[in-house]
Structure formats: structure tokens, C-alpha cells
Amino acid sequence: MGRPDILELKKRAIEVRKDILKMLNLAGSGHSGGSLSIVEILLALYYYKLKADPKRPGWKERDRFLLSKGHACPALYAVLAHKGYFPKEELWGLRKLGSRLQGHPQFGLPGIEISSGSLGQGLSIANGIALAARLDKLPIRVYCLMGDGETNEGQVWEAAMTASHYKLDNVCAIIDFNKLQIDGFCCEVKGVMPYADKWRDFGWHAIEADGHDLASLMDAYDAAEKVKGKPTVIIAHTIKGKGVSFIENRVEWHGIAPKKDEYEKAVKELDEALKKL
């Protein structure tokens, strides 16, 4: 695909967050954070980079996107809905009873590849799909959104060694690095930098981006597609609560939605942010 026209899509990233906020203010619960914090990774993947039709969900030879941290599928339901996987009506129905979008995202819902939401195991499972992508000679890439915060977890480090040792160029793992976790500062709770370096000693290819340029983002899909022979990482450098002055940066918000009043606030931000544009 060529690129989009970069303005529309921030517009369209501002719709996103406005989205995200209704949803989760209807819902009254859910992850605010980590959800607006990768808008831009999603729409960036999704209107530029991932082969996929949401007409044939199950298409074949479509890439696969998935979301190991499920906590944030609000972003993501959104940008599904955006992009005609299902009408957009269904969001308001987030985490209500008998909807079909849960609090983690649930295999069956057209976009989704992976129940998930259980952290650390994404990476196991993208691996799966891409040994056996290449077992089938399917023309395939795998796209993995994890959080930084669940790269504590043991079990991403095993998959990142399996991904090297079979040299799954199919893989392309993409970090929200917004530095935040539900318990404080990544920093604070188990340090991992220098990040890309642990990335690249365990045989990957590890390139840096802004998480919110989008410009950024498509450079990075596009160089992490050309890398051969090992798995590609892409650390998203982000802003926990992205778009929203008091939600940006503050632990607090990793695991609340907005009050009316706060959700106002917020959409207030967002419409004179878009008139900015």
C-alpha cells in the first residue's frame, strides 16, 4: 500500500482516543493508559503496513496482528471498528454482557487473532504462527504488540530466543515503551535498559521509533519488513495516557476509565487539538 496522507490519519488518531474514551466511560472500567498510548502503532500497522482485508477476516494469506497486552484492546477495538471489521455502534457495548468486545480480547470477534491477555505469552504464540506459516509457505508477516512492563516476564525472553534461533524474519515484535507499569515506573520496578541491547544480544534486529510519528512508525514497518534471517523489534518510545493532559504519564490511570466530568474534560482536549491540525 502507499502511504496515507499522514494528517488525515492524525485526525483520524484524534477520533481513535475519543472513541476510547467513550468506551470506556460508558463501560466504567477499564485501562486508559495503555490504551490511548498506542494509537498511532495501531494505525500506522493498519492503514499502511498489515495485509489484511476486513471484508475476509479470515483470509489466508492476511497478516496476523496480535495483541499480547489485551488490556489495551479498547485502542484496538476502535481502530477494527474504523477500519469495517464490525459496526462501530458495537463499542459502547465494551464490557457489557453479551457483547462481543470483553475487557481482553476474545477470539471469534472478526480482527481477532488470539484470546489474549494473559501477559508474556503473545511472543510464544507469534512464533507458533510464524513456524507454521513457513512449514505451509504461507507469504506471511506477524506482527506482536507487547508492553513493556510484561517484558518482565520470563516467558517473552524464551520466545525471543526461540525466535532467534529459528530465525523468524517473519516476526516483527513491537514494544509500548511508555515506561509505565500497573505497579509505578518500569525503571523502579525491574530495570531493562539498555532495552535494544538486550534486544539485539538475544539475536534480534531491534530498531528505535517514536510511538507517536507516525512517519516514524511507517519507517520502521518498512525497514523491519526488509530484515532477513533474524526477528525484527521495534521499540515504540510512547507516552503512557497519550492525548490527555492529566491522564498523560500518571500511574494511576493504568487501570481506571474516565468519570463523566473527567471524560468531558478530556474530549474538550481532543477537539482543540484536532482544530490545531
Contents of the next structure:
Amino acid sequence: MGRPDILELKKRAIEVRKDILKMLNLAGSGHSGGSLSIVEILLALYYYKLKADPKRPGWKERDRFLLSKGHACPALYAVLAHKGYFPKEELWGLRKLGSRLQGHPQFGLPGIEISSGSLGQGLSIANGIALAARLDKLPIRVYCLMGDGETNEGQVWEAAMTASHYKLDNVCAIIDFNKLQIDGFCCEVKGVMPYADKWRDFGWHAIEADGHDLASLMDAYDAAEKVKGKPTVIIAHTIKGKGVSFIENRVEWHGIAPKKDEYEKAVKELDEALKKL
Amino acid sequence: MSKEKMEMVPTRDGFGKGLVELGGQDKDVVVLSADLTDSTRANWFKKEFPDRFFGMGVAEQDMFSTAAGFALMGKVPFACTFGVFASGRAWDQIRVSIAYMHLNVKIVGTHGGISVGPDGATHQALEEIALMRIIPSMTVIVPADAVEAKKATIAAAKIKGPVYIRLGRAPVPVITRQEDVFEVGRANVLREGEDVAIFACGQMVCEALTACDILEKEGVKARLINLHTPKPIDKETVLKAAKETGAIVTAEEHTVMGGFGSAIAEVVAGDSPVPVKMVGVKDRFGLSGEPDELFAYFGIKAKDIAAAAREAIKMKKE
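Next block, the form predicted in complex with its partner chain, ref. the form predicted alone:
The complete assembly is shown below, putting the previous chain first.
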């Protein structure tokens, strides 16, 4: 697949951020910081790398994208709606009774490959998919997005060992490395550094990328696909709350939604950014 | 039938045989094991179908979520370890990665109950029936012997959705026959009687058979029901027994809190209240010892079931 127009995709990133904030504002709760930080990671994947067809969400030979950090689902819901997996109007029902857009993703909604929310389980599921694909000789890739705080979970490292043991080069983990978790800075809550070396020690090929630079991410996805005999992790350096000045890098914005005035202020900022593109 | 003359086989062996049979029938059957491959009898499958066997190391959480991935791809994964580690250590993975997605994963927990023996409390699962049956969409099967375990394994593969199979370590008498019908969710009445109904599962079915003999000598006609599927529970058979006998005894090699007896009491209490006496482990951990000694120590032998039956009958008369 050829690379998409970067300027168009940058504009879309701003629209997606506006959608995320609107969803969260209407819901009255949800996770702002970690949703805003993964927008480019998702767009570079869905508009460039991921072999998928929104009209055939059950297509057997599609690549799989698993959102292991389920709390960031507003970003995924918005991108899936942009891609046409379901009508955009559904976004405004997020977290409400009767909506398919659960507070944390539920398997069954078109484009949602796994239920998640309890952290640390996605990479193991990705490995299972990859092993099954290998048995069936299906040429698919499995992407799994995790948070940096999420990798406090021991299961992530169990899965890291499984993927390298079975040489799952069809698995690509992506870390939203925004350096913040609920209780504060990751390095203060539970030291994670040196981060890339941890993965390398577990037998992975590690690539560091600018998680808000679409070209950098596309390069990383391309490079990951070329690695054979071992799984690859893309450590995407991001800013939690990216795009909104008063949310960026603020730990208290992990698990809250913008109120009406905050929402309006954020949209104003994003509209101004759009004009400057 | 005298117990001494019966063939003694662990239920895990029945599972192992069933798994090999399934492996030959269906190429989508895969097996995962958390380093207890010989103990769970998953090694029998591994020997026959090495390409479809996946060793996961000592990592139960990883194993059950990986199994979920296989199921998402249309495979029928059997993930095997000891019951304590399956139901306890990986409970959240079973809840979220498997059951919430209603995935076709078969969870195999061997070494259920105190019949594990000398390994002691950490390895004696006394809580799995409770922990598993409270998860929506889960089926829970506790085979009485190796013959039934093999049938349960094959039946589990036919169910579309998560299934927990509880198995034992120690050899137990084979009390069911090849020709007996085994249907998930349908209890088997082994003895007819109108004075009291005894519900049992797993190895306790054999203890309950002996209890029926003890009671018969006293002129008490006990109905014995092998309720091999604690969930979905066979309400019809439970309520029929409650109505026709007016007194119920439950027998499980498991804690009486939230488990097999509780499942029966929930049905009875709501629709046909009669006394329910539960035989099982009473709010405590297991111990090291030989299985038979432990059954006596914890008060879950045939004589304890018979005593509970007498009490239940007395209560109905009062």
C-alpha cells in the first residue's frame, strides 16, 4: 500500500481528537489522556499498514489490531468510525446504556477484535492468534497496542517470552510510551527504564519512534514487517493528552472527561491547529 | 458392586484418552500446557500431535489468554494445568479474555480436591466449582470417573463456548459404563429412592454409592444422582428430587461455600424448599496426607454422607 497524504492524515488526526473529546464530554466520564496520545499510532496503522476491510470485518485474512490498553477505546472507536466500521453517530452514545460502545471495548462491535480493559492480556491473545495463523499458513500480522503503565503487569512479560520463544515475527507490539500512569510518572510509580533494552533482553527487536510523527510511525511499521525470526516492539514516544494544552502531560487527566467549558476550549485550540497546517 | 473389585483409574487419564481421540477427529483441536504436561496427561496428545501442542511454561495467565487467541482463529484449544492455578491464578484471564468474549476455550483443571494428597493445601483445589460457575456463560463439568471424563472431554469440544472440566489426580473406581448416556447439563439418576435424594459429583459419586448401601441396610431408600454438570444445572432433576423425596444431601470434594451444594440449594430454595444438608470441606484449606485419610479427616466419606442423609430425613419429619 502506498503512503497516504501526510497533510490529509494530520487533518484527520485533529478531527479524530475533536471526536474523542466530544464523545468523552457527552459521556461525562472516560479516559482523555491515553486516548489523545494514541491517535497517530492508530491512523498510521489504519490508513497505511493494516490489511483490513471495514466492509468485511470478519475477513479471515485481515491483519488483527488488538487494543490491550482498553481504556483508550474512544480513540479506536473514533478511528473505526472514520474508516466506516460503524456509523459515526454511534460515537455519541459512548458509555451509555444500550450503546455498543462500552466504556471498555467489547468483542462483537465491528472492528473490535478483543474485549479488553483488564490490563496486560492483549499480547498473550495476539500470540495465540499468531500461532494459529502459522498453523493455518495465513499470512497475517497481529498488532497489539499497550500502555507503558500497562507493562507493569507480569503477564505482559510472560507473553513477551512466549512470542520470542515461538519466534513470532508476525507479532508487532506497540507501546504508547507517554511516561504517565494513574498514580504519576511511570518512572516514579515503578521504574521501567531502560525500556527498549528490557524488550531486547526478552528476545525482541525494538524500534523507537516518534509516536506523533506519522512518517516515523509508518517507517517503524515497515521496518517491523521486515524483521524475521523474532517479534518486534515499536516504542512510540508520545505525550499523554497530546493536542490539548491543558491536558498534555497532566496526570490528573488520565481518567476524566472534559466538562462543557473545557471541551469548548479544547476544540478551539484544535481548530486553530487545523488552520495552521 | 464391591468397591475393591472395581477398576481404579484417575479421571485425568480419561481426559488424556479423550483428548487423543479428539485430536484424531478434528485438526482444529490444539492443546496448551503450563509446564504440567505429564501430570495433566496432555503429554499423550503431545506425543500424537506435536505440531498442535504448545508448551507455555509456568505462566498460567499467559496460557489462558493465548488460548483465547487460538479460539478467535477458530481453533478448539484445551488449556491444561492444575485446578488451583487455572481457576485461581488465571481467574481474571478466564473472565475477560475467554468468557466475556464467549470464546471456545476448554479449561482443564486436574488435581481437584483433597485427593491430591501429600502435596497439601497449595495444590488441592477446593474452590474451582465456585470460582468457575459464577462466571457468565461458563459450563462446569465434574466427571465421576475416567470413563465419564473421556466422554466429558469429547462433549466439551462440541459445546461452542467456554467449558471448565474438573479432574482428579488419584485413581478412583470406575463406576459408570461405556454405554451410559452422558449429556452435558443432564444429570444421571444412578439409584431410585423416595426417602432422600443424594446429589454428588466427581469422586464423591462413588462415596455416595457406598452411602446408599449403608442407608439401605437401615431400610432407607436413597435416590442417588450423579450431577456431573454443576452448570448449567439440571433444574428439572433437582426439583423432581426435592418434590418426590423432600430431603436433599449434596456431596462434593470442594468447599461447601458457593460450590456444588450451593448450586443445588439455590435451585431448591427458590422453587421447592426442602432441607439441604451439604457434605464437603467446611471453610478451611486442605492438608498433606493420603487421599483416604484426608477424606476421613475432612468428614466427606460415605459414612458422613449417610449421616447427613439421616439428618435431612429427620428434618423433613419435624
